[in-house]
Every structure is written in C-alpha cells, then in structure tokens.
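For reference, the chain that follows is the form predicted alone, supplied as structure tokens.
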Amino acid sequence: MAKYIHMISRIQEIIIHPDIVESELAKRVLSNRCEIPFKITSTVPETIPLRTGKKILYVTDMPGRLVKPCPATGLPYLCCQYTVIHSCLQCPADCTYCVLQNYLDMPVISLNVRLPDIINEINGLLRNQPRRFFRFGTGELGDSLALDPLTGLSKDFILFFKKQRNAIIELKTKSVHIERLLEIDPANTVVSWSVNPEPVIRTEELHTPSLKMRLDAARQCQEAGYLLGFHFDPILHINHWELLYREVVDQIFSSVDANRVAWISLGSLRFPPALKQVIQSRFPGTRIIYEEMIRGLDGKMRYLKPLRTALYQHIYQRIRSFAPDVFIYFCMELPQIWERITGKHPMNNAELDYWFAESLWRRFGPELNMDEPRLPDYPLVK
C-alpha cells in the first residue's frame, strides 16, 4: 500500500546546471530547498531507473518553444485546444498509468528557468489572437503544484494572468501544496485536481495524497476565492466501479460549492501500445492494462465504446444531479460518445473551444475579465 506523503518530500537531490546558477528561479530553488542536498554540474544521470530519477530535480535551460498546443490526439477525437506551458517535465508521483513513462526521454524531473521567455511567448499568442479566449496550463507534462514549495511558480503565473484579458491559467495537480496560493489574491486562475476512487489512489497513484486530502485542499482554495476544476482521468474499469465513482462525485460536492466549479473533465484509460510493456516492467502487480481494449483510430489502446459510454454516463449523470450548470467535457473522445451522453457534440475542436469560453463567460465573465466570446475565426484544427 502506498504511503501518503507531501509530494515535495520525494525530492532527494537538486542538480543546477552551471550556466543558469545565477538565474532568479535557480536562486529561488536553492533558497527554498531546506535540507535537500544540491550540486552544480552539467552532468545529469540519463540511464538511472525512472523511479530514482523522479527523486532528482534538475534545474536547467530547456531549448525550443515553451508554450505549445496540447499534444493531444488528432481527429476524429475532439480536443479542447488547451495551451500547454512547459515549465516542468515529469513529477515526483509515480502513477502506474502515466504516459510520461514512455513520452519523455529524461528520467529526472526537469525545471525550466526560462520564465521570461515563457511570458514573452504567452504575450505573443495573446497579441496575435486577441479575439480568442485562451486556457493555459502547466499540468500536462508535469504536476502544476507538486514542486511549488521549491519553485513558487504558482505566484508568478497568477500575478501575470491577473493582468490579462481573455486568458486564464489552470494549475492542475494531485498534490496539496497550496500554501502560496492562499497568500495571493486569486484572479484568472482555476485550481484543479485529478481525482479517482481511494482504492485507485492507493494502488495506482503512488506517492500522492489521498482523495480526502485533495478535496480538503480544494475547499481551502475555494474559500480563498479560487475557481475549481476536477479531472476524472483516467477513469478505470475496476471492480465495483459504479459505487466507487459515485462516491467520488458525492465527496466532491460535499466538500465544495458546485457554483465555484469551472469545469469537470471525463476521460477513460488510453495509452500508446508501447506503454503496456513499460507498465508491465515497472508495475507487475497492476491489472489495469489487462482489460479488453482495442486500438483506437489514433493508435492508442482504449476500452470498447460501449464500456466507455457506460463509464461516462454513470459519472456524468451523478455530477449533473449536483451541478446542472457546470461545464463537463470529454478528453480526447469521439463525437459519437459526446452525442450518446449529452445529446449533442461540438462540430470540431474550435467549437469545443468556444463552448468552454461561452460557459466561463456566462458563469464567471466579470470575475475572469472576459469579453463575450464569438465563434472563432482562427483555424478549426491543428
């Protein structure tokens, strides 16, 4: 059984590249490190096991673009046009299903010190598409808050987006490191949690806080004025799943106010075929990869459509019983699935992006400094 811990306590070593040791973020990490040992070197272990690498934080200067469209599945699966900020790659948690095991080359957690470049790239996007409402996030290739006691990046992003119009930042996490958030006046920020039943957290989401701890943190953020999000992703077909996922929904809405929930996503287990062997090797005890699955149109392994529909329908209806107005979307799913569950579906990715903006404007427009959204005039698909 996994032990519940604060995720930052998993870090056992910090490596600082010598070229960036004078950067503001590197200095901040060193000042916040407490007793975590560190060294300044350009030599980073690349052949160590991933389980060991997840205990090492490498502070460096990442090359290339830092703000990119979500690396999502292509058509016909619908994507919500999320924009990913590459501030950190990897995280200290060790979830059995994590696609990053097969997606990232470096076993260590890499923190990018190029915060000014990230801000410049975001500003460029906002200038080039002034009519579009952007949702940015740092939690796609890492955990937005797991390292926040060291990096303090949450404050940087919140203060930046506080000044923006038609843009919002999502801080997506499994952690409970919300200390800095509670010190800042919230603005244009959604703090969201990945959720699963407690048995799944214990066996498949190793070294992460319990569901109760996550929801306690969510309640504190709501009381501080933040909007919330929740991500049922991946939904797993496990024994007694109907009861277990119903309990998760009930716990969420007994902890927080539905009127302060900006969105909820639903996504079932999916992974590239090559990940199965990695999971078998790293987590021989897990059974989640042995369900009946097929290769989808995007090449990923997925549950059969009737099973995915049943999973979504059950959770969707339970959420709707508590929150009739909350925006619910399906992550990387077919239009037919949307239609079966909700009776409608976006025609394309751009229309789904508009649905997001319209829901936020209608429910929270003045709070989020939003203009009334219009159907987009930017490209419909990537």
Second form
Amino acid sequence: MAKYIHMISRIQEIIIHPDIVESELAKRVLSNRCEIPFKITSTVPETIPLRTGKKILYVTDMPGRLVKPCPATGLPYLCCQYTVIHSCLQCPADCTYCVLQNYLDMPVISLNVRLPDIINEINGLLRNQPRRFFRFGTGELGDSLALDPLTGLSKDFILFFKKQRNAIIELKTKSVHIERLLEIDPANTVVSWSVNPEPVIRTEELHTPSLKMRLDAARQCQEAGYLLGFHFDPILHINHWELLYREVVDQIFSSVDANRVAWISLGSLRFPPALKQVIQSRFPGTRIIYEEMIRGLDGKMRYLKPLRTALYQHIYQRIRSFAPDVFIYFCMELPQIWERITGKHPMNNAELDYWFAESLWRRFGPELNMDEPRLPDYPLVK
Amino acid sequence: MKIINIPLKEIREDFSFCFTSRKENFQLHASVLKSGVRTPLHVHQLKGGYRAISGFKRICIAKTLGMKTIPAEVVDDSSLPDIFIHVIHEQVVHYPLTLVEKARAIGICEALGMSRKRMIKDILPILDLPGRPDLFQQLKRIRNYPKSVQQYFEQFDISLKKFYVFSILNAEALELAMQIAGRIGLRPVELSEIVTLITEIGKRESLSFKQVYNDLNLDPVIEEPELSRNAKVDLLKMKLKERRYPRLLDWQQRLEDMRKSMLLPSCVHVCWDANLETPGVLLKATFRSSADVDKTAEFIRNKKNRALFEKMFQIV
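Form predicted together with its partner chain, following the form predicted alone:
Full assembly next; the chain just shown is listed first.
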C-alpha cells in the first residue's frame, strides 16, 4: 500500500502544449516536476488505453466555459446545484466505478492553464447573484488534490475564496496531498474526502490511499483550521456492508471533530448503462456491476429503491449518533428517500441549495463571513 | 504497372488476401460469361507464379467457365499496402462488409506490416470502425473464432456493438452459447440477452458460464418437445431472471400477494412500477355506475386495505 500514499507518483510523463509554455501554470508544473520527464508538443496520444493515459499529464488551454453548473441528473432525483470548476479533467487514480471512464473523451489527464479566466468566470457568477451562497468545486471531473504537488492550484483557489463573502470552495479528493494546504491560513474552504470501507478501497479504488491515510490527512486539515466534508459515494452493496460502513463512520468520528464537518453526502452506486461495458472490459474482476440494479427514472443504473433505502438508513443513523447537527444530503436521490430517512425533503434543487447555505450560516456563519441566506435568492439552475 | 493476361493455372490457390465471405455472385457470373473479365485483378508475382490480391470471385468464375487467361495488374512488394487499401475501398463500394470480413481485412493489413497509425488513418474510416484502443484485440478475437461462430455472426450481421456481449466469453462459454442458439434458433438479440444473464449470474456467484447453465438445468427446457420455440425462449429468460434478480422478483411477489389480499372490486385496479422506482402505487378505477363509485370509496376506506397499502409503501 505504501506506494499509493502519493497519487502524484503515478504521473510518468508531462506534455506541454507549445502555445502555453510561457503560462504561469505551465512554468509552475515544470518547476515542480522533479524527475518526471516532459515534452513540448501539440500531439497528444488519443487512442492509448486509459490506464496509460492516466499516467500522462497534458498541460493545455481548453476552450469554452470553465465554470459550469454540475450536470446533475434528471428529475425526479434531487441535486444540489453545485458549481464545477473545470481546472483539471481526469485523475491518476483508477476507480472501477468511475464515471469519467466513459464521460471524458481524452484518455490523458488535462490540466487547464486558463486560471485567470476561471477566476473571471467565478467573479462574474458571484457578482450576478450576490445574495446566493455558492459552493464551487474542482473535484467533479478530477481529483482536487491528486496533482497539487505539481500544480499548486489549491493555494490559488483558497487565497481567492478567502476574499469572498458569498462563496466557498470544496477541494474533494481521495489523495493525501495536503502539504500546501497546511501552509495557508484557511478560510471559505472545505476539504473533503470520499470514503469507503478499506476492502472496497483495496479492490475498487485502485492507486488511492487507504481510509486511515485519508482520515489522518483530514485530521491534519481540521487542526489547520479547515472545514471538512465526507462523501459516502458510491456506497456499494457488498457482503457485510452494515458492519463495514458502520466502521467507516466510527473511524471518521474517532479521527475528526464532528463540529468541524460542514457536510456529508450519501450516494449509492449509479452509472449510465454505457459505463457497464467499459467497467467490464477494464476491470473484468470487479463484481460491483453485477448486483441487482434497475434503470432509474433518469436512465442511470441504480440499486433497487428498498435496497438503497436500507443502505442510507443504516449509515445515516450511525452518522447522526455522532453528529446530530451535521448537514447530511443524498446525491441524486428521490424526494421519497429523503423523506423516509430524514423525515423531510427539499421541494426542488433550489431549496436543497438553500438548505446547504442555511446549514453553513447557522453553524459557521461568522467564520465564513456569510449573510443570512433567504430562499428567494436561490433560483433553480438549469 | 501494366495490365497483362496471365494464365489462370499460374495463379496459386492462395487465399491469404481474400477477406470476403460471399461466394456466389450471379450478376458477375453473367457479366463474365457475356463480356469476359473486364476489370483486371491485382496479383503479386512470386517465384514461378502469381498470388491474387483481389478478384477471387472473378478467378473462380473464369475457372468455372474454362477460361485459360485472365487480365491482371502485377504489383510489386512495396506497393502492396497501398493496393490493398484500394482493394478494400473497392469492396466497400460494392457492398457493406460484415464484421467478420472487416476483421479479416484488418488481419491482412497487419500481415502486410501496416502500422496501427496508418490503419487508424486510412483503413478504419473506410471500414466504419472506431479507432479505440481495444479494437484490434477484438478484431483478432473475431478472426480466431471457430467457423460456426463466424457464420452465426455473418448470418445475422452482428455489429461491433452487438459483438461486445460475446467478446467477454471464453471459448467454452462461446461454444455453449452457439449450441443454445443453434438448438432453439435464437436470433442475436435473444441470444445476447440470455448470454448476458448467464454471464452476470456467473460473475456475481463466481460460477463459470457452463456451471450456471447446468445449475439452472436449462437443457430440459431446450429439449422439451411440447414447447414452441418462443415458449422455450420465454421460459429460459424467466428462469435466468429469477436467479439474476431475486430481490426484485421477491418484492414484486410480495406486492402481488398484498394486492390479492385486498379483494379488489372489479372496477378497481392497483399497479406499480415494475422496477419499484416510481414512488407509490397507482390506483385505477373505472366508473360505469354510481355503485362503482361507492365500491371504490369503500375499498379505499377499508382499514384492512389501508394497512396493506401502508405495507406496500414500504416497498414502493
């Protein structure tokens, strides 16, 4: 396991597009690269296997908008109106269930050097809706910290969000690359880890640090003043799942202070049907796709509703026993499931967005320099 | 390069460049009979003879008609890959190639030493194949399949997308799948569903394809003389689904039992989403008289029914 402590060690080659060699981020990557070989070329291998591509970091300038609403999923499932920063696409880890295997065209990890444009786009959003409290994240299409030793992007984002009144950044990761984070006096930043039982990490989350390492990193971040988040996503229906997920909850709360946990998400395994073939061919040994699943109302494959309910109920109650006040939400779930487990449900995605803000304001308002949120300031994002 | 008439007997019976499966071509036969071979073939000179690169059907027809010579263009070693690309192009213009034919064409390109890069650039677009990393491995697998499997693929024109289900089977499983298909006369969509179910049960329970097949005792279903073909297919699928989706079927059965306990009036129908995903149950009432309205109201007010609905809501 020791070799997986540092996800960055998976990178074996850096390709820099000739047009952006002089950009600040490209220079930073080159100066941080240590022994990793690099070349400057516009030719990027496009037909290599993903397994190989995940070892190549391609530094480039991607066209188009870089800050977008989370693609979410179709009704009636509820989503949280997260805003995604497209700073880096793909990830050096190789999780069997990862939707990016099928979602992204390029097999290599693409790092976008247009940081000033990202900042401009975020500023534009914040100016347009000054009373809405935004949650931004870089961990949707990649891992927020896996490449941080090379890119140092965490510092840029933390320093930017520190100055904002109506926004927070979530750095979502499976890695333990928190070195730079510990050098900064944090504000308006949630560092979050996706968690799973150790047997799942070993068999399904290849090349990632163990749960213990992740929780050690979380504890260090908390001690440094960061708010934390945890994502039970995907929750897998495996043998002894009750015991295994209970242990994960117990480990979390024996490692960190529940009062400094901003939010915890629960989401069971779900994937577009086309991903199944990709998983079958890339990971013939995995069994996760052979559980009983149905095609959900949004077209994605999911566990049966009674099974999902049982999974959530068990984990939710255990979390609540340690953290009565922490904000727990379900990712892409039915209002009915919210209702059954928590006794209430948001009316729509906008209200869920508001619930986040309300919880943050109630628990961390002064620290986050927040104004009291009002539901009308949270419109539905299309 | 010039076109010469070469004696047919000097063309070796070497079909290593032949990738098409179609043997009969009556139009071509009639045309050769009437006007002779008008389009020269491509041949490659060997020691003491020639090897055909294209025109295999023309050669066969010419031989059948007792012709002594045939017009041909002799190409040299260095231009073989270019000529072969041309041959593929010509073939595609005449009719779309099957997946097996495409696999053979790629095999010949590989034998000619053509680079992957060149194939991706020059051949795959002609063959309408995606340049994804595992393609060449999949095509190799198709080329190595037994003739019976290739024939099934060609008979039903299995596409690369449909081929996927079969690509994850090992030789034993594939042979068994073909046996099932042959014994019942399964179409690819049916075979694909059955193969998927058997494979997924096996994966989940750590059993081989054959073990699942034997464990479920599927042979008697296939052999049952009293059952029609369609009934056999339905029964096979049902047995497999019972094993593949035990919880779903169990929950559906429980709902069904509850519905039966409700003693529904004939004007009321209770149903639910088969996947159990859409929340709630659907109550359909057809009123033909005010008596129907009363019966429905009574049905809804009935405490026993309300209790059963409560139980149903736990599942749906």
